[in-house]
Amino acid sequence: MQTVGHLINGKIVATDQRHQDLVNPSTNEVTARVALASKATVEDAISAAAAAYPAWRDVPPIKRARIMFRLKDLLEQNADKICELLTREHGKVLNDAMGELQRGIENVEYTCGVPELLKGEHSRNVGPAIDSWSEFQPLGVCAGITPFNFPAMVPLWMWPMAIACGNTFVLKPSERDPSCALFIAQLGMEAGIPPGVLNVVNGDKEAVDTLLTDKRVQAVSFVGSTPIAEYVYTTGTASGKRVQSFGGAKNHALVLPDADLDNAASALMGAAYGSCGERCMAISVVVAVGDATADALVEKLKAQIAELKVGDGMDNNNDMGPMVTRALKEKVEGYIATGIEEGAELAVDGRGLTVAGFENGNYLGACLFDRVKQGMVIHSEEIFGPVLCVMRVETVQEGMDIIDAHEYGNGTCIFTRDGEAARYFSDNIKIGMVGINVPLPVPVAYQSFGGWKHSRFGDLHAYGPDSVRFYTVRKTMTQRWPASGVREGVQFSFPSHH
């Protein structure tokens, strides 16, 4: 049986003794194994990334800007092969995965004008004869750990930019679907990255903790459920590293009565039930201002359930695959259990969904709960599974307040005609990424993405802008040339422009 190594120092390696099965979720066949990395393989890979790191500081930015053109390129012509290997192991329908893939392109493109995100501040004559700069210089071994939803994006959200700005990186993705990761890493290789520069190593909580705890790792990115990410957080900043952490959401959408409701609908659909919910910006709660817009909203969603198409996510004519692992199935549906007891009202019912001759996969329907109140499981807890809630509120201010109430503060929406109660939506709304008519208001690359609250923990945001300053430090420089021969008295005041 195949088995999904590791990438250190340029090479596959897969000696540990430990590993996990992969399966495929439209079938729960084993297809591969993948290698559980020792401490000791961590710290090979993080050794390896230290000794390149010297030489690889020093390449000059458009050097390695370079590198990241050629790497989109190669993203591009093996776009088909890197789907197929992400919806196999992930189970996202296949026009889904290559939209992710798309994204984490457009992140690499980003990468390229490196060599003008790094230029520094000069200032001349800050004083007599005195000018002052200030340099973005990379902080050395870098690390990320990337989660099962997003196997392809979330990795290009790091490492090209990490490298770019002339850091080395350990990259540790999902255990559960590696195989993308693995690939677009030698994809990297095959672009000129310098063997110990990347490097990718397969595992579970012991190289988590290796790469939290290593002295030698300086900055730790993480995506996430907000458990595990406040846990890499409070581990990585204990251990002096520069960490960014980002967790769970649980995402709202505002409808006013004015809203367009049959765009709203199509658009909701998509946004919670695209790639079975398995999204951190997943749209799974609906606010409906008016029991009107509620009823309506209601009925157009469940008539477009019924015309949803589940099945492999290898077949193009399917909207919805299935959900990753048979044990997150059972937990959404318990939630939904949950719900059912808690007096919800389930409208739309997708357990028990058998797509023929996929008898065994991980097959969820997507279900629909109307009259959901606060308190409820399954309004406070992220679920992760194409399960949507609606909620009914009188008022725009009720509903802004059970948005803002909640802990998690990823993203949000609004539904509308109105201009004036959209900007005081987004003006006023306590959530970190907000969309007006849009669901799914993911920044693009050049922007930075990142929510509020327990869904980010640092200071700084993923990609973007935000990620040049994540993996770099600012130097700043003072110089003078006094003019020879000219002898200048002591000074014993601080120095200032008075």
The other form holds:
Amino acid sequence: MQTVGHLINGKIVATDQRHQDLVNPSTNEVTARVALASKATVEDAISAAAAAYPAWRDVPPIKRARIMFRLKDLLEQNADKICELLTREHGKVLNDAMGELQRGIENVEYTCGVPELLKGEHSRNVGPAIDSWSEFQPLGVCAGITPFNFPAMVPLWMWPMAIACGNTFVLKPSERDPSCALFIAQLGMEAGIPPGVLNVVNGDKEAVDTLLTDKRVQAVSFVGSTPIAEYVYTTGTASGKRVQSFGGAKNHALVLPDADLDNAASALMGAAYGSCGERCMAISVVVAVGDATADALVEKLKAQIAELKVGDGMDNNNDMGPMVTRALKEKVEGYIATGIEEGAELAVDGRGLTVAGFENGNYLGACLFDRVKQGMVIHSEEIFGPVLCVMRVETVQEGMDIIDAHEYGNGTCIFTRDGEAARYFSDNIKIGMVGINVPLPVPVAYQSFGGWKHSRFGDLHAYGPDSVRFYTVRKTMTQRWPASGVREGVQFSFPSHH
Ligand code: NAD
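Can you return the structure of this protein in the form predicted together with nicotinamide-adenine-dinucleotide (NAD) rather than the form predicted on its own?
First the chain shown before, then all remaining chains and molecules of the complex.
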């Protein structure tokens, strides 16, 4: 059986004793196994990154950018292969995988401008014959730990910018679907990244804990569920590292009575059920203002759910593939049972779905709950499956209060034709990313991504301008070249322009 190994110092290594099966979610057949790195293997990767750092930090940024240009080309040339690897392990439909990869490529495109992004700030004559400037220096060895749901895109949020800024990197992808991240890293080597500058270790908690506590690692970027995000943040910062840690979500769409309900329903279908709802920006709750809005929306959603095509992700005629694992499917089914017990109305039940030819796959049809209330578990917790909850409120303010009171603050959106209401909403809602008639307001690569509240731990957001600041540290120089022959004597007061 094929073993997915690690990339350490430019070579594929797979000598670990522990392994985990890789399973095709569409059939539950074991397709390969992934090596789970021991502490010693991760330390080898950190050693390789530490050894490569001094030379890499001095490579001119324009040369590092040229590697990113080549990487972009290679990603485009190999897009079909990357998406096939991704779909076979994750399950999402190929077209959706292509959309994910394109977002990753856009991050690489942004990184191509790194000489401009790294430019410092200069002030002439801050005092007599004194100039001062700030520059942004790399940190050293950085690490990234990524989730299963965007196995191509999220690693590309991290390592291209980190290494373009002059750092070296150790990536720990999700052990559930590691193959495309490893393949993309190999494309990075082909593009010209020197051995040791980019390393990939596959593994679980043992690998993560080693990255979080090894003193040579200067900074950690994490994306995953909130309990692990919080753990990574507290453990990494206690070990003296810079940490940015992105967690789970519960994203609400507020639908006003004046919204274009046909377009809102179509937008909500993709946002709720695309990728089986396994997206941190998925809309999982619709808050409808007024019973008439809710009634109309539920009818439109039911009609569109009846048309939804669920099946193997390798077939682009399908809208929704299988869930990533049987365990996650069963967990989501458990939430559906809880919702019924809590008194929510299951308007569409997607359980019990079988797909011809793929009877053993992790299939779960789209589910729609109506009359969900605050305090129900299906509202308070992240379900991370194809389950959309409809809540009914009387006023916009009541809807906004529900959204603000939620533990998570990743994304939200409003559907309305009323500019004043939209502006009030975007100005005041306590959520990091806001859409106005845009259901998935995932920022483009040259903005930055990040939620509020328990969806993010740490200060800076992911990718875009914030990532340049995250992967560098400011140094400020003050320089004086006094005219020769001038004698100034000793001064004991603090230097100022008094
Ligand atoms: P996860 O937290 O289970 O795993 C994420 C990473 O943490 C993986 O690499 C995994 O190996 C590692 N990990 C898991 N358990 C660990 C432990 N006990 N100790 C140390 N490391 C551990 O998340 P997942 O199931 O892979 O991904 C889904 C979650 O990620 C959802 O909650 C989703 O909302 C979130 N997510 C958030 C964003 C965002 O930007 N906010 C983006 C994508 C996904």
